[in-house]
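One chain follows as structure tokens, the form predicted on its own.
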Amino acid sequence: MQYSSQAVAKPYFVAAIGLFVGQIIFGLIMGLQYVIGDFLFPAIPFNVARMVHTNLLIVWLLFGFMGAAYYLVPEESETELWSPKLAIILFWVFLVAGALTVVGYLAVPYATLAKMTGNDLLETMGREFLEQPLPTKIGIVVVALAFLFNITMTVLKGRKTAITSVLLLGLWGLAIFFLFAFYNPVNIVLDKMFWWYVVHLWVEGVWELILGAMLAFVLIKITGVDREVIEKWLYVIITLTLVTGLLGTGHHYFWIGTPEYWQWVGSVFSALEPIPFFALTVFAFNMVNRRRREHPNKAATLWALGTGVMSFLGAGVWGFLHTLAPVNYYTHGSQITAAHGHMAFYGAYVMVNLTMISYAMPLLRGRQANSEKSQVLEMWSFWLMTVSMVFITLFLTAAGILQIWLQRLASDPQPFMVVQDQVSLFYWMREWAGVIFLIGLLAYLASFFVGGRPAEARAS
């Protein structure tokens, strides 16, 4: 059944996507930038490419969050949502925030921004991907916490189900964690402590939460598989990802000052942080080949077994390659860690917002689904996105690898930006491989202006 409300969710997809497309053309230019190192400077120094970057990826997933659970709350609660046009105004709060920190990034040199926008009073600028200025800062937690109340009242109201529990515990955890950005001590490894706070926590903790509810969601409709079969999966996996997450959180505290016990905590519940990953491609496999029904959604189909597959070998094996204490003393910091952090971040939070888009958008626009062909070219993005990234992946850890030997193993260590200039040959074949992912996410855009209606949604 169909909700009214459910539409607002469609400017935040919409949104989501654009920012999406600019996150990878700052990701090409940072990409250019590693082997034509004055691209674009004094225009677009590098730092302010990354910072446009990082931002927009954390600001487009907050965007698909928030559409999936306009999206699937009223329909898992039975109820119209809470505030309809409470959901539109923070639309355009969260928008046009997010703007306006953009181009404050791109028009002023950071210092400047960060005197104009008061970080004098309450210091929190200057942080990796928490660069945001103080303003923006309290933006984010006001349309969180308006986000929250009008999720949380929808939910209060209507019909109670284990998507939404996990679902409002993951946001809950996401808004939390997240004041920890206004907590900047003077000493370092404090300071990088509850740093991770906000990072790990979101990304290996409470997002986990969300994804595993938007996955649930999306396996119900299009399987038809008993709801309390995909929830007692949805609890499993739910249990491994916060015992494994909290404590993996120790992985980050290696070497930063912190006590030699983290890195026997930090290696070991690290180790088993792939093993919810790997519950999660079972489950979506599992559901996909108990279905009852065959979906008229080949695509979105295709997306949530993807989100598993790639979500584990990013997140879970690459995760594991570098995550005890004895191998992380070589390979922390390097082209590793950014090879992981690419996959990590694609199999598992764009691919899930883009499973939830490609189930919700048709029926958001009166139509089970899309047309044969527009889901033809749909497919064919999720294969030019999903194999490039692999090979994105495959060129920073082969970067790495060299990286690591010349840098730190080698009897004569070479310094750092001679084996840059080593390892040149495969930042030039990441970046390749970026603009065929660049193709790819341009077809999956255009696979909603195509082939039009289908016949049997013309006719209903």
Second form
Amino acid sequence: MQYSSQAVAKPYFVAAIGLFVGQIIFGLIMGLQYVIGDFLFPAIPFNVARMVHTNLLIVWLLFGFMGAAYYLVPEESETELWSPKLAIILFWVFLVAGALTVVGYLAVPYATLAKMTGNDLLETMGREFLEQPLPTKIGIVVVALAFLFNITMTVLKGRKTAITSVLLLGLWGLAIFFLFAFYNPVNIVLDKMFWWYVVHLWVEGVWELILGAMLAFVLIKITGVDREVIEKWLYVIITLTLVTGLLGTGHHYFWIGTPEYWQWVGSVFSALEPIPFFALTVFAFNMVNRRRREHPNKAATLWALGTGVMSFLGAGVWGFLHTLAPVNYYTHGSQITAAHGHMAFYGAYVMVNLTMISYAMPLLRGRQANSEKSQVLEMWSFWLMTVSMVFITLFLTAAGILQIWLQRLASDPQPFMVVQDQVSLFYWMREWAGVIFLIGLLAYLASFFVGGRPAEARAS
Amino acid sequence: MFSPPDDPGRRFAVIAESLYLANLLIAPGVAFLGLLCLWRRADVRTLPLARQHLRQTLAASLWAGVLLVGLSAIILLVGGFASMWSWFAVILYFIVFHSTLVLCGMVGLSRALAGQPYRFPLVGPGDPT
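Having seen the form predicted on its own, can you show the form predicted together with the partner chain?
Let us now look at the entire complex, which starts with that chain.
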């Protein structure tokens, strides 16, 4: 660790991993509810478990992004963080607000929660992924703005690099697009249209910039390849991301009541969306192939390569699978979407956060890399989580194909719940794959507690 | 084997891997013809890195044709076009094998960009020497 203020990243990473565990537990609960409908009912209804599962995902990824920014910006800018104290205050504000929100979801019926938290003053609740009560949403904006102020001031007083510029662009975009969460028009077409400004332009727009910046930073550190080479790749990737991803929003506008031309715009541009992920994968492998040093942190290198591959598969291949309007006509809202969502989030954002944590945590704990033993366990966790996620995706895809056939293509289409019964075997297999994923995550946690002599660098 | 950055073979190695990927992704058949044309050029085959990547990509493209078109067709012909289970099998099969072949090509392309040889797992021919 080159700057003492980078230490503020540590609690963010710890909280991120803690919330990640919570997310997976709720995922398993929900997976079981798919096959045992009244499991934990009425204590944790399905809609609440789903809300907690997805909200925890978003919150822990945000914790990860903030931790990553606090770690990499001082090093890139070659200066201490503008205010480490502000970073710590924001950490506690965000953690307490997040925890209270989850407690609210679990303890109070959602309609009561809406009433209690002033939703009638400004109606923002009830939309998928943006279920947070109004005070939480305001809290997110306050935390995001203060965080951005801190990071931007640090960049302004230090060295400016392509990585910090791209990261700032992504983080500012993240904050700005979240403001659409406060705009909830009565017209349901406009409501959906602006809802996607947050959801799509986050995950298929500005978050990809954050991903690119984080991956580029780690690759510079672990490969020793010239910054200029990596920065050129980064520019190409973010250009491709913005060119394809912005108008790619159109793939959400096929059936919501928007004009028909969106079927062409959405199909064409979103069909191009795998290209930046393709470039990201080739970029990661190319940098590792051209490495100038053998960094002792093998686990971080594995996570970095895994990010490229899994994001290409999850976001690229599984996204393309159902993105063309004539195909989406049949697949829309089926388990194919769930398959894509799982692998894309894991491959792109979970893995890039774990890449960063894997690289930075040993340094934050005073060593260049963890011991060989610890890294072996971490690499086991990589394979357990990644392979089980591949199977989760395949089982959901299988369920989706059958669902579409039986419910939408067959000459005598069957009702939704009847079909759900018929594909339950795949839900069971998905649940078991989820258990393996949890074991992988626990192995990942355990790797932090494995001691031994830190691994050392070797010349390439 | 590491080739220097100015090795002319590197350029052709990159072209070969790109054509392999294009054959799988955007221009099936046409890109394969491009690969065959490249293979027919004697000046390209004398460059060790280019020759190595060309052999690999040609062999892998032929395997890709058999695995993706041939086996998919067999599944559909045996199972029947109107059967839910044949479409279930063929879609899952195609996604898995196509993605795997593309990923191998991406690794091959990154190796070519770095001036290094690459052997496709399972389907790539061994070194003749």
